[in-house]
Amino acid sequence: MPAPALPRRVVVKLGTGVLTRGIGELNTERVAALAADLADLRAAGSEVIVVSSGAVGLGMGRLGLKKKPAEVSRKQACAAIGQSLLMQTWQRAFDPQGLAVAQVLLTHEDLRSRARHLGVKACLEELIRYGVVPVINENDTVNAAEIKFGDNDTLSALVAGLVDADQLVILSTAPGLIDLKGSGLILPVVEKITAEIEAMAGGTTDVTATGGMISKITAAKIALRSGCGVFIASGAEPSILARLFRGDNPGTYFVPAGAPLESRKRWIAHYQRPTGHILINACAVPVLRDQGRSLLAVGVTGVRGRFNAGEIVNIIGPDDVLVARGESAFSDAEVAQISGLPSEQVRPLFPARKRLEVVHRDNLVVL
């Protein structure tokens, strides 16, 4: 594979297996080596952001636990204890490089809310301008629903889109995407994530690797829509970052294709958890998917869930297929009221509305 250009900005995600030798036992030599590699990237002109797992595992080690607790509160306690240990480790690793690190803990709400989303982006931009290395992790002490391994893969992709990164590097114990149903070898390049590529992620018999690779493919799909290339490789490989960016790729590279989504549409597509659904008929699907037009009431067949005007909803086609996501201009009750009506019949019901689109194309993303 030809070497990708040295990234202007790169997000590097590091899994717990890369940073530790076992539960609670840090691999300080590897962390130091990775910090040196990251410093070399910065010296070459790249801006770097780290997404680091490991807090829960380090907390388990400090408490003498041999397996992950089942109780959410105990997982939260492990995260609270381990997060400080994790940041101490990163700062010690970067000290010889003369670099400071900054802890950034995020919840999904920080990225879902538009105002907070933009605030996080501004903070990260400022840290980069100061020459600081942001070290990001999920705020597991308060984010109970998200305490599970692998979530930082998706978080890293969301961060990459947030900061307009050129490349996302996901380093874990997985050496790349393996073609288990074919050659049995690592796929060096993936031009497009197809159903066959996704099936490879689910084909392994290793329980940990299965979940891990599935979450990595999900992360790659998110990052690619932001115009960000994605590497998946083993963090145990020596000088892995330098090797990736000189074209010596021991893992898998996912190639970005097509125009990236603009910032607000990325926010609609990937940073939301819609609770409401607008159901559409078969005729409306190509109107949205192929023609890039707005969703009108005449194409709507019903609603599910409760939502207000201005909230993000899923748009569901026949056979329960997710077609798009967008900002509804009407509440669920209003959408139900105008469902199936042509625009000339909607206008008398809402005479004060300037626009009658249920979801305008500027606020809609086909998925």
Given for the second form:
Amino acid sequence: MPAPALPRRVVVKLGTGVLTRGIGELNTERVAALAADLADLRAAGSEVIVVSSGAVGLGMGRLGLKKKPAEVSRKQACAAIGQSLLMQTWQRAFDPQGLAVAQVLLTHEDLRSRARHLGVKACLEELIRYGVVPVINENDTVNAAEIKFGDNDTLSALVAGLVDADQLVILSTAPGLIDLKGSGLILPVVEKITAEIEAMAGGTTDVTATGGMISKITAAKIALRSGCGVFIASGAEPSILARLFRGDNPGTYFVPAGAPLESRKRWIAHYQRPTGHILINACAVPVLRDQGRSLLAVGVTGVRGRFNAGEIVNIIGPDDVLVARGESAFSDAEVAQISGLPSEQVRPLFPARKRLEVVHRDNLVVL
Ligand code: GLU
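So the form predicted on its own is up there; where is the form predicted in complex with glutamic acid?
Zooming out: every chain and molecule, the one shown earlier first.
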């Protein structure tokens, strides 16, 4: 495979299994080696952001727990204990490189709300300008289900999209995507994530791991739509980062294709979890999907859930297929009132409005 160019900005995600051995015991040598590799990347001109798992695992190790607790409050306690150990570890590992680290803990809500999203982005840009290495993790200590990312693979892809990274490297104990349909070996390159590729991914069975290959593929899809290439490789391989960007790729590389979504559309597509839905008819599906047009009331068949005007909603086609996501210009009650009506019948109902599109194409992303 031709070597992907040295990244301008790279997000490197490290799984718990890479940073620890056994349950919650730090692999200090490996963390030191990774810090040295990350410092080399920086010295070569790449901006580096780390997404590090390990808080829960290190907390478990400190408490002597043999398996991940099922209770949310216990997991939160493990994360609170382990997160400070994790940051101490990273700072110690970067000390010999003369680099400072910065702890950034995020919840889903921090990236979902547009103002907070832009605030986190500005802060990360500032940290990079200061020449420190941001080390990001989910804020597991306050991880009520509704604000969770769920896994750091997804978080790393969202961070990559947020900061306009051109490469995302997901290092875990998995060496790459195994070609279960063909050679049985690691697939070196994936040009497109097809249903067949997705079928090759299975869940995790590791006691400290969270995501598994399925969450890495989901993460890859998010990053690719932001124009970011994705490596999945083993963090146990020596000098893995240098090797990846030399083109000596022992993992799987996912190639970005097509025009990347611009920043606001990324935010609409990937950083929301809409609870409101607008249902559309079969004729409206190709209008949105293939013609890139706005959703008009005439294509709407109904609504599900509650939403205000200006909120992001899912747009659902026949057979419950998720077609798109977008900002509704009307509330759920208003959409219900105008559903199925041609624009000339909507106009007298909303005389003060300049625009009558239910979801304007500038605020709509086909999924
Ligand atoms: N945030 C979790 C931790 O630091 C890990 C989640 C994940 O690896 O996906 O332990």
